[in-house]
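Starting off, we have a lone chain in the form predicted on its own, written out as structure tokens.
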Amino acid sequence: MHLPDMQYPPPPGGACECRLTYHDGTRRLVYCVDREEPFPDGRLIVSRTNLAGIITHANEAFVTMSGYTIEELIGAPHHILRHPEMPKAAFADLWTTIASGKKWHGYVKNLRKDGLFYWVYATVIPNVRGGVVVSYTSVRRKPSRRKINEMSDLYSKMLSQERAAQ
């Protein structure tokens, strides 16, 4: 599904432009603030997807932090939420590790469609029924400080590498 650009963010303070190419090979322009949303304390975000990445599902605390409506967010694949910084190999592992059967831990930087970034501790579970994957159920928690600072340090070189390889 093609996303369209994002909305240049509103002031104050600049962003940083930057075009994300996904997996399924389409391209969208995005726009970052270098400014974190705060996780709020005890919500949980849930969010469910088909086998495809398609957002079937998401309560109040995922359309709240998000910045996107539900109706913006239903149908949507889930990579609209996709930051810059995050390396692509995090999400071929989530990927592969799902599309076996298995439960997927992680963490993640999010991008708001404010341009505001997010952190969230993720655990993805796939859902099977008759022993079959049918779709995709992923709850997300507020992370520690000092796992998010581990992270970014993580992340970053991963990046390095990746752009290195290219």
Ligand SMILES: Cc1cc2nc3c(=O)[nH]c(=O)nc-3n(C[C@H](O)[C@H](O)[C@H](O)COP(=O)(O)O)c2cc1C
Given for the second form:
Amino acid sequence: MHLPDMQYPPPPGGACECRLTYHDGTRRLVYCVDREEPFPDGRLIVSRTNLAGIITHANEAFVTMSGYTIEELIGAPHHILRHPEMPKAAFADLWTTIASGKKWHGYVKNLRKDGLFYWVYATVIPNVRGGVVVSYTSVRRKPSRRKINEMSDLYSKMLSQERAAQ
Amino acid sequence: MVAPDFSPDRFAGWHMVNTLLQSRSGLQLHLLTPSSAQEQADLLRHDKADLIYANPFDAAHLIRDLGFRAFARPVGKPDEMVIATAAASPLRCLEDLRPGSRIAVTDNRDVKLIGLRLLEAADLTDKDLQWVLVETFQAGARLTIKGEVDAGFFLAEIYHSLSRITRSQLKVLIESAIFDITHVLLAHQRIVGEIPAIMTALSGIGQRSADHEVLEALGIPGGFEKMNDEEAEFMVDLMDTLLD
Ligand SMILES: Cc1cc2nc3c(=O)[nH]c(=O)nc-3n(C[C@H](O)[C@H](O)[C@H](O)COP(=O)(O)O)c2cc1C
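Could the form predicted in complex with this ligand be shown next, to go alongside the form predicted on its own?
Every chain and every other molecule in the complex is listed next, the one we just looked at coming first.
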């Protein structure tokens, strides 16, 4: 599925513009605002995808935090939330891990529909039914500020390496 | 068998439900109320339970390893937890808790598990904290109020049922709002054939006017709703993501 370009976010503050290319070759224009949306206290952000990474379920916290409507989310590829500051290697690791039937943990910076970002500590697990992996579930928790700072530094280094290698 | 994490004043409610279920389903039911997680584990090891009102933490093991089938859950009664400190404590939010903090906990594993996940936001793990084991949430509240611990872990339902005076001496640092995690009613494989009869009796509780008293006594005013295998598996997957 090809996602439409993002709309230029409303003021205040400027936004940076970036064209992302996803794993399936589709591209879209995204805007990022350098402002964080705080993780809602006490919540878990939950979604589920089919084996191809298409969203099939999202809980209320997921919908609210993403800024999209549930209708926009269901059926969309999960990269709808991909932030340009996330290195490809993080997602490559996620997909290799879950494809081998294992649980993946990682810190992810997500992009909202309005261009703001939010950090999560995500766990993704394969859903095994009758011995077969039928889908994936991701549950996100609130990460600590120390971890966010650490991962931002790490990801920005990884990203510059990825860019240099291109 | 009923998991040992209900508040003592619900005891009568469980007896009433047991009696109603027996008379309406025609099945012989003998109520088992283990008083601790350990006692519950012993009963399970001796294969003593056909029907279990299980907490979500145990549900994973009961469904996936012991082959129990989920068939019902309470309506509008998610399992949430509260981390509270003394009202007079200088702690204002979760992030104010420091390594070495003393925390009162009961042997409720799901409460501890969810609490630990919430504490990650404050950069605290199991080994950073000093755990003070208490018999009941009420005892945990007393230690917290006296300042003998920095904070206490509570099952939210029980926290909110503490007396007004007790609660006025406490301050909530965080309360979970997960919604998807509930207790579940499970049936052993040897009685899956009886599930329809039990379910009919169970969902019928609340239909007759006198039943409301029973559900109130149980603290589940919304009664029970059907839960299918996939809904149970979904919840178990969710619990699985919280284990580490
Ligand atoms: C269950 C599940 C949840 C995911 N959650 C996110 C997410 O929250 N944010 C994100 O950017 N990618 C998430 N991904 C990874 C995306 O599918 C995708 O790999 C990533 O956004 C990078 O896009 P690309 O693979 O199309 O290049 C998730 C994948 C799965 C299977």
